[in-house]
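A lone chain, given as structure tokens: the form predicted alone.
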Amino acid sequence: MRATEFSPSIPSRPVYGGLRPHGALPSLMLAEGAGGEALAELAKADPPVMRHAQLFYVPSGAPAGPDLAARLRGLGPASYVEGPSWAALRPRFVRALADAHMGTRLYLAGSEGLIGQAMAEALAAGLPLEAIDAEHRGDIARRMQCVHCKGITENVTTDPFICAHCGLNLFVRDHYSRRIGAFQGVCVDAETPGIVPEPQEIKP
């Protein structure tokens, strides 16, 4: 699964560069699913890489094919650490941040979801965003906060949703926080109350 390309947009939307070589020096790995590839595909660019990397890995939405979980391991990182979700390895991940020295370059691999909330954690502990590499693959669902409450939906595919959480119709916005890690979505019907548009599916 190749890298995702997204249309043009308004400036908060997220642009993922890609992971590129940075040779032997301190790093954090975080992938998610197909984004391992993108781990493994930067390994093979630059062997030295691996050399001082801390790599997380949650493999849930793996592609089929060999076991890619065994494939990471294998590249030799400093440490690796696997989990059945984010959630899961959160908290492991977090602590590394914070034991993280100056010139820790960070990679990030997956979902937005995964990137978005893994790059907030990254800038909350004051890694800054030049330090940070990411790869969008796998699926383009989002995560959704809703302007009114204030809560997260996650995995959202089809524009408007409704809210997990308040029940609104939401419009689904390129609009983008870096501090939580989601999209904005504001309600689509306020002033036409019940007059709610087709769910269309989101597009890169």
Contents of the next structure:
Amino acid sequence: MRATEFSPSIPSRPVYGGLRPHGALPSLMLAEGAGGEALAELAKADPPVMRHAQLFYVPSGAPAGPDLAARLRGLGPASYVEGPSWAALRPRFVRALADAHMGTRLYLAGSEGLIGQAMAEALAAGLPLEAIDAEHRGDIARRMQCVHCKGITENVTTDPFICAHCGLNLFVRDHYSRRIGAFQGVCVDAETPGIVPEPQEIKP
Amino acid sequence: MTSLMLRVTAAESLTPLVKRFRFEHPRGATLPLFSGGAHVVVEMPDGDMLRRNAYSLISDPQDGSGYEIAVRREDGGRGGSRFMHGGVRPGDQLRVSLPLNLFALDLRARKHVLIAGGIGITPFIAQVRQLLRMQLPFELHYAARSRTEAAGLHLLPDVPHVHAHISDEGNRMDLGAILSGQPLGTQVYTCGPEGLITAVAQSGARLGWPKSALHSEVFQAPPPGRPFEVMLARSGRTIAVGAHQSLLEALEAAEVEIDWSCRGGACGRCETRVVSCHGRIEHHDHWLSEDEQSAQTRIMPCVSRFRGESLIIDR
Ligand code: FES
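Would you mind giving the form predicted together with its partner chain, to go alongside the form predicted alone above?
Zooming out: every chain and molecule, the one shown earlier first.
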């Protein structure tokens, strides 16, 4: 599976430049599902990168085939931590950020929800944006924040969708909050209550 | 540029080469407060020349009773520092611009690392006061050749955040050690000679620091050079720039209207379009990008000079 190519959008919509080798600097790596392949490719392009890497992996959603988790562990990272979800790994990831020093790089690969949330933690911990590489892999579901009730709906795949918190019909915007790592959902039938366009699959 | 006529109330030698000056309002009025890293531009009427030099404020940013600066005598310079050292005495009045800060602390940082070389200590003196008052984590590394030359030691508080690196005591500054192991969210500020700023950039790059976390201010007065001539496109006049004069000063002497603020090639205010250039512009600014500089289509008259056949600028 390749890195996702997103269709052109507003300039503020996040795009992901991909994982690039930066030499043997200390690093944190976090991947989810198919994102693990992006880390494996990075290790192939730049073998020494693994020796200085603390790797965090959420195998859920990884495509079938050779066991990606075992492959990642076999690449010999300085440390390897696996968890069933981002929520489960988050405390350890945040702890690793707190112990990190300037010069540390962060590599993120997986869904937009994971990239966005991990990036928000990293920025809050003081990691400069330029120290972060991200690559989108896997499904294109979005993490959406309802601008009305502020509730977050995960894994949104249709536009419009129904807010999991307040039940409004929300239009999927490309406007994004870096602080909370989510796109914004805006009521689609505020002016014409009840007239809601047919939901469409969202596209990359 | 808004300015005030201020009275010199103290002039004191800190070291054989560095003098501290204090300015107060002649009627005792309170002066506008500033932030650490701010500078003022002092006007120096020197014979028939009016010189303007920028100096970092070294007094307490929260103290409006006066402004203080430290001036190092540069015998090879253009004469501004010699004027201050030789001619300025308590009781004199000088025109001083309101403070402007082009080297402010990034207050979003988790920690601040200040690195000074020689007289580059001046902007940090006010910043240290600000950081101590705000109780923000910081460390200051101050490199000087010898203790007698280290004017900053007379101006800095005696706190554990301040590290002096005196090379003739065999205690040189180790940039690799300073930049290693700093917590996430640290910002670095360097002020001093060009060589120090380059060395910090190089060590930083080697250790993986993003450029955006490394700030610097080269403390620069306009460098003297060979005299040259410039033609002004709007009036068709040609003006001469003396060896110890900047192009900006020559434009001012010719009463050509031009905006300025830092007079050190950092703020961008004096940027001027080049209409035609047969020769080489000696760019000394930190404003134009490398590409813009090599294109020779813009010049910063406060610091940059020209060598060659003819230069026509859009003034
Ligand atoms: S006056 Fe600031 S760049 Fe020339």
